[in-house]
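The chain that follows stands alone, in the form predicted on its own, written as structure tokens.
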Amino acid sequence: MSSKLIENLELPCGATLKNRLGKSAMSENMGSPLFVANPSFATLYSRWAAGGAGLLLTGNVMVDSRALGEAKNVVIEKNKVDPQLKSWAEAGKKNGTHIWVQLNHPGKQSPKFLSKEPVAPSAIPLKKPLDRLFATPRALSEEEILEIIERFSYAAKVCQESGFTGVQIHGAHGYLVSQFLSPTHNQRNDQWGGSLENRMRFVTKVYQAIRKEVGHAFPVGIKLNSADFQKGGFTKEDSMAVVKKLSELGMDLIEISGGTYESPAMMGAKVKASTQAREAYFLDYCEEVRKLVSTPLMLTGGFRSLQGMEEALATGACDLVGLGRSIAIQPNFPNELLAGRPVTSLVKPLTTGWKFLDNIFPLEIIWYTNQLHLMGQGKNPDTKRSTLKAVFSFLFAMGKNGFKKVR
């Protein structure tokens, strides 16, 4: 078959992938108590190696147990040995696949139950109706800021002597990097707050203390943000100055998305019908930035059939394809892809037909993580699996505490 699909690509720091598609990083949230990995990561992850992309990107691991996204997060810090991960590295680098693990801090994206006072770059809510499961956020101090940096310089070390062939900041979704450079959710007037130059401070220390426990020859990558869409928010022009900033640093991979909670573009939400018609959500904002840049470039977000991921790829604006939600639901989706085959993704609009709920809960993130667990069981996706079901089996497992929290 002629297609780039089945390329290599040889990163800046001299690993290669061996084809240009990969797997983005979808939380796990199936982490064993005192929040370590178990065998379900190991047998999931050995499913996706099978199933053919270059590179499988975790679900974000926490650097800090004290901040966590969802209850069952699988976190790396001092003081706690995961004899797990291991296991896990060996099953991702299966079939000669690339596997990295993402790191995160939630900031103030940890829900009520479990963080009754989150920390953030400043004390600002999220809007509503996310207020509803999300508490009002502390401001960091700056020593805490930087023992945040050291956490997950730390954490990238413990991937690297555990097996795992590269790491990857999560920056986007709003999560806690993307809240330091959000104006709206960064009010601070110190070094780490205000101009575009202290509000990316956080994000290339960060970066750069990776760097000095990795070395140069380990790909260190970023997940970021094209912009918030949000008013007053991350724009299109502040992210095309951090992307050039990171790449003049020397970044390995960037991968683009967008969107945050508030404004969840990387599920699609309000895309245009010519969006659509391309697929990949972010592909013009790829196209400007590849004019700044030579950094490799991953793009995640709406990409739906081999057309469509050839065209994107042919432009020369993205380096690698990212595939989230269907690689969830259809694991041998890049073999299929590699193979020639007309396939097509599964992926369709959810809903558990009661506005409110659907308001409330992430959807997305809940029906997709139980096609996950689903997985890690060794058990096939279920396409047909009710929403609602799968967000009250979300409350059970939360507990009634959780649940009496968001009501």
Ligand SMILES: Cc1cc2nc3c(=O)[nH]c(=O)nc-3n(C[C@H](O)[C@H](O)[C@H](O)COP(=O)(O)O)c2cc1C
Second form
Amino acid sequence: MSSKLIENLELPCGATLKNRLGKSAMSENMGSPLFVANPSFATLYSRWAAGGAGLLLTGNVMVDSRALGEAKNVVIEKNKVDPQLKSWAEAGKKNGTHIWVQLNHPGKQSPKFLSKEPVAPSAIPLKKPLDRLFATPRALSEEEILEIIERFSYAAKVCQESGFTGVQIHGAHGYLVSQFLSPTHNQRNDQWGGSLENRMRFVTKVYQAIRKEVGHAFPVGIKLNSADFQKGGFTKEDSMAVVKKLSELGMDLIEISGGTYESPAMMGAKVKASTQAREAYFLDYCEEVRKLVSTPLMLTGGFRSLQGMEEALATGACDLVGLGRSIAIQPNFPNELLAGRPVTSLVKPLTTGWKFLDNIFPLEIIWYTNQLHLMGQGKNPDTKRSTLKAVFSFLFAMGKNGFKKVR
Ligand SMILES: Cc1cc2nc3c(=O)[nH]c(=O)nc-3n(C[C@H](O)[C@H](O)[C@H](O)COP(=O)(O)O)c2cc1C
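Mind giving me the form predicted together with this ligand, seeing as the form predicted on its own was just shown?
Next comes the full complex, this chain leading.
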């Protein structure tokens, strides 16, 4: 088969990915109390490593247990030993697969029941109706900013020592790194806010601190928004300038996504029909940014067919195809694509049949997280699983473990 999908990809650090398919990060939300991993992570990632992708990005792992995105996040921080990290890494490395940990700090996107007072670049709340779910944040002091940068680099070092083959900074979807980049959410007037150069200081410092800890031969990537899709927010032009800067600094892989909780373009919401027709939501952006940098680009969001993936790779717009929801219900999807079978994704729009429920709950996240949990228990994903059932089991899990105030 002559498909580009089966070609190796060499990264600037010298590491090689065995093919052009990457599983994008999907938060497992299945950590144990005290925010450590458990054997279900190894079970899930063994399944995915057998599925054929060259790169597995883990779901977001937090760098501070006082700042969680979800109740059952895994956290890597000082004074905490997580004995399951090694077996998780081992499982993900089977068949020559790379497994990188996505490191994240949610900033203000930490729900009220987890953070009474989350932190952010500036004390600006999320807009309505999200302000009901997320408390108004407190602006970080300079000392706290420096401490968070150190937390990222410490966590990266632990990942390397535990056997993971790389790390990815979560710089997208409205979390802390993305909040610093956004002129709407970052209204500081010190060296961390204002001009684009100042707004990108946080991400560049995080990258440089990680690089210092892990060395030049260890893959370090970032997931970045092509734009926030919000008036006055992080624009396409801002994003391109950040890509250029991070490429110059030696970033190994830049994954392109887009959107925030306020405007969830990463899941296909508010994406123009013309864009949807091109399958990958952020393909136009990738084509433009490709002309600026030679750093490997991974494009995530909307890929569903072999043809769509091959076309995106053939034009050179991206070097790696990112797959999220498809791989959550079809763990063998990469093998089938690599074998050239005319397979398509089974991802379809979801509804509970109750509009008000669909509006209240992040249904896509809940339903697909359920699928990850099934695979973590050694079962098969269940594409017929009732969306209502998924919502109820989510509420049950939250009731048992989620509704305790952490800070
Ligand atoms: C259940 C679920 C959890 C997700 N968690 C994360 C995450 O932790 N980090 C991240 O960068 N993106 C996360 N995403 C977004 C995906 O990585 C991806 O960008 C998105 O699903 C679009 O790709 P797709 O159209 O192939 O699904 C998540 C998506 C889903 C469905």
